[in-house]
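The chain below stands alone and is given in structure tokens; this is the form predicted on its own.
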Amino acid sequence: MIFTIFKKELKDTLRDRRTLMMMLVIPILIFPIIMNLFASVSKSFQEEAANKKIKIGIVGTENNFLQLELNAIPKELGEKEIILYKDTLSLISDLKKDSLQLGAYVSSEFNQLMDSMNPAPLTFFFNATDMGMQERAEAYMAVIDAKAKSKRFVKLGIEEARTQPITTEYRNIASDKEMIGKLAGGILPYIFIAFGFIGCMYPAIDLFTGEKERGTIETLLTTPVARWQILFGKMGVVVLSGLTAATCALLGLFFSIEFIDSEGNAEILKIVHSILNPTFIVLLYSLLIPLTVFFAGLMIPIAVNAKSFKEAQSIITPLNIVMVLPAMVGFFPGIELNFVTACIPVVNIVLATKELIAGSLDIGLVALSFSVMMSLAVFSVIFSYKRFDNETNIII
């Protein structure tokens, strides 16, 4: 009987275009669109910042050291035009007007300090809102500084290798899989939580509040079916919708990584393919199913109590923020899955998923996280049944 109700409600849900959009279309398309836009815009800004001709203002004498060295730098590091200024006030004023992109102050003692082989001060001015200008200045100075050091070593008769007493090498023993799990693993549970919640929301409202508005729930309640069977049938559709939306979002993310700049992402794709194995998928869904049941158990009592679709939506939508905020813990470095965090709902799923991706999962902590979420899921189902069994909540 539960399965019969499940099939009936699933057919009704699949006829709703709004639910299909939120459950299938948007989750699949959103990540390819976002990543395409981000990649193209980021690349455009980087190319523009690296290649555009910039004006550099220098406060100093004619043919000063910096001016001569900048003119000697090849155009591969970007075209430039040098403009001399008498004071820093006018230089800073032009920087604020965007008449200049970079400014520099060369003190009157600069050449004297260089000749005496002492450190010579050089100050650069830039507007941080003008992307790439600090990087351009650092690239120029890397060339100028290396050239000046080489000349000084020759003048002093010193071998450059002798000035470096220690050669240090740093080796990372963490695998690429562990690095991705620790650094970027927070995005995956965040996707599941956000889209899992959204996927549950519209079917929950439609199957309970929507039926109350349409007046069809009374007909369903007159059938010789136990109230809990009706609830379980409807809740099954809500949970399936949430899992489907989360899965589609994951597929959208995978496709965007797979097809956007696949040559540049070859190494990442190799790691992603190694992560997405049957064991990983089974463990992941074992954590996500009780989480989605918990979401459904939170929404159904609200949908049962609400008098209209609009009222239910206005209450459940802010709840999404409350559920998603703990998922942001996954983006913070240094927070690990331990006995305390394994007992915190939603946070435990986020951290356990990160550990799962990194391949450093503690089965005991995963079992604790699963037990906590299962307990909450059971509690939410019981609470939903109590509200659904209350006749005053069902009939408008």
Second form
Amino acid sequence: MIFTIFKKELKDTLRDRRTLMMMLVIPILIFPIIMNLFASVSKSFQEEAANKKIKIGIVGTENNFLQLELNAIPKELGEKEIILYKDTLSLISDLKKDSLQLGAYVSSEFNQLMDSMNPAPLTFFFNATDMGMQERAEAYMAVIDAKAKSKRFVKLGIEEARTQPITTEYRNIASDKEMIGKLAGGILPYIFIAFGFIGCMYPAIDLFTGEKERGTIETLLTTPVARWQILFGKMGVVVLSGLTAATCALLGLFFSIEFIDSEGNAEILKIVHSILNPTFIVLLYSLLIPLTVFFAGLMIPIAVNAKSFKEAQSIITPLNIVMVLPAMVGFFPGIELNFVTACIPVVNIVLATKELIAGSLDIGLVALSFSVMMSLAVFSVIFSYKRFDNETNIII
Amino acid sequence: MIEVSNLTKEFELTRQQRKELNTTNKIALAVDNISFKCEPGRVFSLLGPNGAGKTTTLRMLSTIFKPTSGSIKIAGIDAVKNPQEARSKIGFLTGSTGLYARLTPDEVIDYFAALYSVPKNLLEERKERLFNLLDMQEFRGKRIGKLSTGMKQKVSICRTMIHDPEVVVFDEPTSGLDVITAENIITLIRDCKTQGKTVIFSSHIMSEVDLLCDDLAIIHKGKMLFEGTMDDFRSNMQTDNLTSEFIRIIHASQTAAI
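For comparison with the form predicted on its own, produce the structure of the form predicted together with its partner chain.
Expanding to the full complex; the earlier chain stays at the top.
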């Protein structure tokens, strides 16, 4: 009987465009669209910034130090045109009008200070709303400063290497896989939690509140099927829908990494492929299934109590934020899976998944996380049953 | 056969409900100690104004609600102790029943037949007979959401009868339907009677009751005001028509209560 109800509810759900959009289409497309858009926009911005011929205004004398040095910088570091100004007021005014992109003030004592081996002040003016201009000035100055330093060392008769008493080397012993696990591993459970929740939401409301609203629940309750069987049949679809939405989101993310700018991400791709082995997938789903059951168990009593689709939606939607917030813990560095965090629902799943990706998993802690989530899932199913079995809740 | 004795149903009122009903009572008495019997091959009508307790009574008969006290026997089965078994004997149809709009009539009937554990060979035979009888062949494969009210009502009838129930419960089955569509229900009730099924239906329309029923019970505010055959009712009338007599009985009970 549970399977009969499950089959019918699944068919009904798969014919609902709204659920289909939330369960399959959006999760599968969102990451390829976002990543494609982000990659192409950032690429075009970078290209535009690099190719942009900028105008640099300098307040200083004809053939001043900065003017000569800037002219000597190769075109590869960005094309430029230098304009001399008499005062900083007109230079700043032109910067504000965007007829200049960078401005510099070279004091009249600049050359004298340089010759006497003293620090020579140089002031750059830029408009921070014009992206990348500070970085352009810093890039030019890195070249000019290095050249000036070398000249001073020669003048002082000092070997440049001698000015660096200690050469320090920092060696990272963590593998790339561990690095990705610890730093970016939080994204995976976050996606799963966010999309798992959204995936459960529409079927939960449609199969419980919707059935109440449409007046079909009364007929269903008069059939010789136990209420727990009806609940389990419907819950199965809610859980499957949550898992499908989360899986689709992960597949979307995987395909985005796989196909978008694959040349630039060859190293990342290699690591992702090494992470995605059958053991990882089995362990990941064994953690995520109780989580999705817990979500379903949380939403069903709300959907059962609600009198309309709108009422159910208005209660469940803010709950999404409450569930996703603990998932953010995955992005904080330093928080690890231990006996305390393994007992905190949702947080334990996030941290365990991170450890799983990094390959530094303590099986005892994972078992503890799994037990906590399973207990919660069982508790939420019992709670759902109590609400569903309450005659005044299921009939409007 | 339906045997109901000393049936009572109380609902606990929430604070919100107490506020809405302007009462301090924590309990609302929906059905107050009623007893009646519906015989096979006869049509029993539960008559009462809105809020009389008709729907609550029928929901207890179909085991959606559990009685606070009293007993219900459906085709000899104790419906309070064995609700699941009792439900297998019942066909339930209400005027407000919805159908799964995204499924087709064929799929809905197959689904309910599976829930009632109707064997496959019997299902096909019954489905064909009912589809032909109700002229449903043309739209059996169309989505229910795209059907007219009349077509949907035919699907509901087919859904109610697919497991060939011994007892058929109709809760205001014609409410909101036009005359032509309501006629399908009237025909169905008559057919059930001819086939020897036990039929109980609730209504507040006296003309409908007059047309169909053999036995009658009038309830108001959960209390039984009259129970007997339609002939008894007619012969004891103190007014010149059925509707006036129904109103007189309701008013008399209200006056007695004051």
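So that the term is clear: the rigid core is the largest set of C-alpha atoms that superpose within 1.5 Å between two forms. Numbering follows the first chain given and starts at 1. Keep in mind the model is a prediction, meaning the values are calculated, not measured.
With the core held fixed, the Cα of Thr341 is displaced between the two forms by less than 2 Å.
Core-superposed comparison between the two forms: CA of Ile83 displaced by 2 Å or more. Core-superposed comparison between the two forms: the CA of Glu135 exceeds or equals a 2 Å shift.
Shown is the Cα shift of Gly157 between the two forms after rigid core superposition, which amounts to 2.5 Å.
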